[in-house]
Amino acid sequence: MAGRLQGKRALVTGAAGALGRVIAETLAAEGADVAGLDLNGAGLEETAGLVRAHGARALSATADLTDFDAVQAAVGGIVAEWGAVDILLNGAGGGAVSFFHEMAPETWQTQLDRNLTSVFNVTRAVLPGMIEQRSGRIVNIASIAAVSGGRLVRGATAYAAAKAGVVGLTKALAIEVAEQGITVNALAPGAQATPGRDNDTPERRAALLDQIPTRLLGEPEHLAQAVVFLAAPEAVNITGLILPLDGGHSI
């Protein structure tokens, strides 16, 4: 199956992270180029190298992804190199623990600025050369907090909400869209095997994956299987569709 997304580029947001790196890699692996949107200039050449060691293309532009005239520029600049944007992997993002009742003011207005405006923003710059050339596909990445509540982690009101918004922007974007050739879809990840989880306690693994039925933690390689599917041309038909990948927590 390799070689499915073979001359198409892709954009990826939050590539220098660790689930946008593997994401990146895994979408060059099956033949696209793809460009990387991030704050870290540093991580994001690593991530380029990755890309460039599959034979593909790779671009790098650092910006704000939470400052609109930023990404506009920075999205220009890719698109001024490129022609245009056939993937767009909404990836970036990140949560913060803060009980409700608690919580400052600033807080929520980062968690909505860090993983919903910054989605509005990326899409806002890439969509009109979608429409344009009339295909495209968006792949954002809520998360199951949006469905679920935030159960696997307490006091992540603010993200669930803003992850909750990028579920709402998904499927009337999918919509709004749908005429003009282009596919918007999320996934909904739960619990991942990223390095921040290897500072868990055997307690905290424990009571983490009681709340799993499948008693796994997803592997970021699944979820890079997932945006390639949902971007490959077997998915023409597949718009709006929030799919998890909880291990059957959200059941």
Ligand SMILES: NC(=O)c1ccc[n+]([C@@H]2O[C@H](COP(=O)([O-])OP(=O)(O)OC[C@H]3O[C@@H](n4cnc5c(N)ncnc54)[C@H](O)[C@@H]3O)[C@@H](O)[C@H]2O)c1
Second form
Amino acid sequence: MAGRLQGKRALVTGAAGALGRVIAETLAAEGADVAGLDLNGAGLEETAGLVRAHGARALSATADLTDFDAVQAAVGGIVAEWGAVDILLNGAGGGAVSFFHEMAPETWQTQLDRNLTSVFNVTRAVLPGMIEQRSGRIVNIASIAAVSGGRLVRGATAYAAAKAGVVGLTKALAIEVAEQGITVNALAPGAQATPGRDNDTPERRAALLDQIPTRLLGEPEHLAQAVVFLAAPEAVNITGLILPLDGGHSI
Ligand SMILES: NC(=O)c1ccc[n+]([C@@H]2O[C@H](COP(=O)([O-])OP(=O)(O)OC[C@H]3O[C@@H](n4cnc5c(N)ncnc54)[C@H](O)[C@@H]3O)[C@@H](O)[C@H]2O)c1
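Moving from the form predicted alone, what structure would you give for the form predicted together with this ligand?
The next block holds the full complex; its first chain is the one shown before.
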């Protein structure tokens, strides 16, 4: 049976990471070809193997997404190979704990570059092709920190500011390209059951769950299904949505 994304060409940034890998594999399971873009070349190859195991085509491109020219070249290579990108998942990013009163300007800038400028760079490289084909799906991974100020993790101001930037970018771009058949949405995950949580002490885990009404961490597979939904044909009229996946934390 054909998957819901049969024949689509997806570009997944952060595809070597915990969430990006599961998303890449899930898109492939739905019939999409998947190009991964990440700093981590060995991790990308692992992800590509999982994509191919579903019978989908895989490409890997290594680039620092904070570098505009490097991203132009990497995306250019993918488009040269496949002709176009139908689905863009901006998943690369990540936080670093730093308290505001002692934060170095470099820390601030690094967080903005990693979590927001990277989204600009990749989307800027992909969007002209989507406009040309008058269709496209963009899904950004923001964070519940953008909405709730990072209550789950103290010391997240720069990360929260960058992810709030992703939320603003998502809504403004959704309006800008709506008439060109392109939708732009964002996920706002709360704490996910990724290896980043493996070092939680029992006390830390209990404190975390106390703030989540469902008392559940998010499952990457569930998040990946939200990406499939937003990328599928049935979501053609959903744009500018910021979808929390946080067990009710942000209510
Ligand atoms: N895991 C969570 O609980 C959680 C919650 C909310 C939001 N998020 C967001 O989801 C996304 C994925 O998180 P994850 O848990 O999979 O993290 P992860 O660290 O496992 O993966 C992130 C990936 O991004 C890549 N990356 C980072 N900076 C890059 C750069 N400059 N250029 C190229 N690649 C770069 C890394 O190499 C890595 O493979 C991130 O944007 C993160 O902020 C995660």
